[in-house]
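Single chain ahead, by itself, as structure tokens, in the form predicted on its own.
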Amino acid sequence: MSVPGTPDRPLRVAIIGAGPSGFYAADALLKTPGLAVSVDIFDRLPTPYGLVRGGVAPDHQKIKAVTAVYEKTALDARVRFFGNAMLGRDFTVDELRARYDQIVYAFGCESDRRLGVPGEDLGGSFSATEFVGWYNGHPDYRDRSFDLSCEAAVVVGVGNVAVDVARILAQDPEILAKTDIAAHAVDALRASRVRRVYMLGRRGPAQAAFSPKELEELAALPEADVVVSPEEARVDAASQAALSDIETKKNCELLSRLAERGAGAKRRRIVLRLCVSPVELLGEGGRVRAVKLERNALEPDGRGGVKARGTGAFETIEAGLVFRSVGYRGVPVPGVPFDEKSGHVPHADGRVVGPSGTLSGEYVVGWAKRGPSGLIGTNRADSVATVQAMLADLKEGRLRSGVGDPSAESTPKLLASKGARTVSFSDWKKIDALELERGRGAGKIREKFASVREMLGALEPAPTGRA
């Protein structure tokens, strides 16, 4: 009988989900010496690359162009890629299974964390991750409506994701219409009449986790001020040992300059807030009005960091938007092991464990494996991990039994049977060169298709003739 990773019977490997920690992981895969492989990658859009489309904000183009690495592991013959294809939805975990020796979940995180506080739920509250994916013409959250007649809105974070929300709030809608963003946020920012951003911290200057280079970018604004005041930038006495690291010590160095700066004259301002946490969101008429805020103090935590703690000093501050970025979450997917409380995929360097421990030929990488934390670069290594944890199990044989029918053929006969439209590599070529020429057409970088029917539409034959 042949052995998996052998040329006459490649290592048959399922990859969850078309991200970069996927492709990093199928990158390795390939990389492996003397290991025959063959990699198929699922994703429930038609489109590849994850959060590089859908998440990295249009005018952060330089980060997106990671994507060529990506479609050069896409273009190689040992890889397919199934775009439109859904895991719960057009196949089981138990007919992967059937056909793969090897399942690796790269799903990633894709809901967020709540805030947990009175008035959540009025109209005008959202999470981050709505916002994003529909400036973005994420197909999830095309038809979401964001009402920016009002003439504040509150970011609750500190991090990157924050910034890109407020930055995209105050930029100028003409910079934006040259990028890939979606048109109808376009249209809609045209017309925003939002003056004034806050972005509320509930820790101080050393605790951002905002990189500096996303700072500077948001202080160098054509049309807005960035204002803090001296006293929520100015370091702590329990913080001080933070600033021993370098990007920490850059962003405290920047927050007091921005204090000295003052207020500023532009038509925007974006308040960047610190050691305040919101408590209730007040609303009127069913939406948002306000939010309340509580002052913090900080105080050592006793593992050599700081924690917020309540004052019982609160104020008010009058806003018709709030965007929560605290977070990202992963959500169970059907036949996959879930952690409620971590919300992400439990495992042990890797390898999924189930209620009965770990489940033989099942790994897990990027946020699905350890929450959403670091770069995209980040989901190299941690993909790497995974991977020699399956080259690891195949060298001791420690391959899941049953695997029935792992001819290539196998894969596709079962989609074409669950009448599942899938979208191949060549197919997403289509898509993304019409996308490119209709954004030639519009006087910007590109103009997506915003819905799976649209993009599937897209992919049909042109009628050749009158019925």
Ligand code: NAP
Given for the second form:
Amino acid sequence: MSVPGTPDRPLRVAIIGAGPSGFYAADALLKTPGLAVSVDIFDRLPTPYGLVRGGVAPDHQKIKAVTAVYEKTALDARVRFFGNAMLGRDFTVDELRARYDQIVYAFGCESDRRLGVPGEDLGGSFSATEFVGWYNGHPDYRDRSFDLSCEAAVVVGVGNVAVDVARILAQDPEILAKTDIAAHAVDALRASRVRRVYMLGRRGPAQAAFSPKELEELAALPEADVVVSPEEARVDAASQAALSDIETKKNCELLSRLAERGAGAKRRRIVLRLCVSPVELLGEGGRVRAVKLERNALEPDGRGGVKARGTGAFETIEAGLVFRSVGYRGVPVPGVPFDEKSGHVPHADGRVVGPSGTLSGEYVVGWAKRGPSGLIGTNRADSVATVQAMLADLKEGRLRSGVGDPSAESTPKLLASKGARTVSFSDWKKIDALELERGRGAGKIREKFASVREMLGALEPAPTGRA
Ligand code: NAP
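Having seen the form predicted on its own, the form predicted in complex with the ligand:
Now the full complex is given, and it begins with the chain already shown.
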């Protein structure tokens, strides 16, 4: 019998998730000298590119240009894309095990962390994930509605997602209107009455998780001033050592310049608050009306960093909308090990670890592997590392037995037998062309289809016969 990885018997790899980490894993496999491989990439949505399509902000088109790299991978003859095919709904892990030598989980972190404070479930309190998905036309969130008729909104967290949320709330809607933002979002943002956006960091300037580049962009918004108080922008004694990190230093310098600059006269204001934690969302008639904050002091955490400690001093900020932006979290996928505590797939060097040890032939990449951290490019080295583990296992014969039908036809047959309406890469290119055309008609880069039904409908042949 031929050995997997040879021309007679290519290595069969299934990648679950068509975001950056999945594409970087595919690319690393394709570029492995002497390896005969066939890669099937699955995504639960009909569209590829994961968070590049559904997460990266619409006014960050340069970042989205990375999809050209992924498209090149997808167009390689050794790669197939099965969109609208979901693990747990359309096929099972056991069915993959019977067809593929190696399975790579690249499904990211689809949910979000909670604050765990009273009032978090009041109307008007949302996760950043929902808001980001909504303005990006992600089918899961198209039906959300955000009441932007209030004066003030609070964003909890000071990471890059929090900056995205604050920027979209404060951005000139006419700038957004030319991007690929969802039509429903730009309509709502045009009517928005939000004038103040508070961003809340529980620690100090040296611990802010946003990148200096993102802070600079926020500070340069045409319609909004960024305001921070000199007291809160000051780096405390315990955090001085952190300034050896160049990004941290840049953040602190920029924050201190913003503090010196003081409040401007632009239409909107982004108020960056540091060393404060929300302790309760206060409501009225079932809706958020204010956020109660506790001021924090910083102290060494015993691991070289600093942690926040409540001081018992409280204040209240009136706000009709609250977005918690305190990190994403993975969701368990049927048949795949999941660590409740960390919120991602347990692994050793990218090899998935189940309750009784390493699972032969199963691997993980991206946020599902290391949690929700890093920029898009971080995923390249991370996926390459997992692929190295896959290749080492192949070389040393650590392959799972029981791959009953490794033929190329076995997967389309399986999905057809389940009645799945899958979307190929050429189908996606049709959707892509239609979205671009709709965008041209509306004077913007792209008008996305924001529901799976619309996407699949766009692929159906136009009805013939009498009108
Ligand atoms: P993040 O960078 O981990 O930031 C999470 C923020 O939430 C931190 O400020 C954290 O503060 C805070 N936080 C956590 N728990 C909290 C709590 N209970 N109360 C108050 N604050 C709390 O996560 P993210 O913003 O979701 O971003 C995820 C990843 O995507 C990051 O690597 C980010 O750089 C990347 N990303 C990049 C871009 C871009 O480059 N344009 C855009 C979006 C996202 P502590 O530090 O004190 O825990």
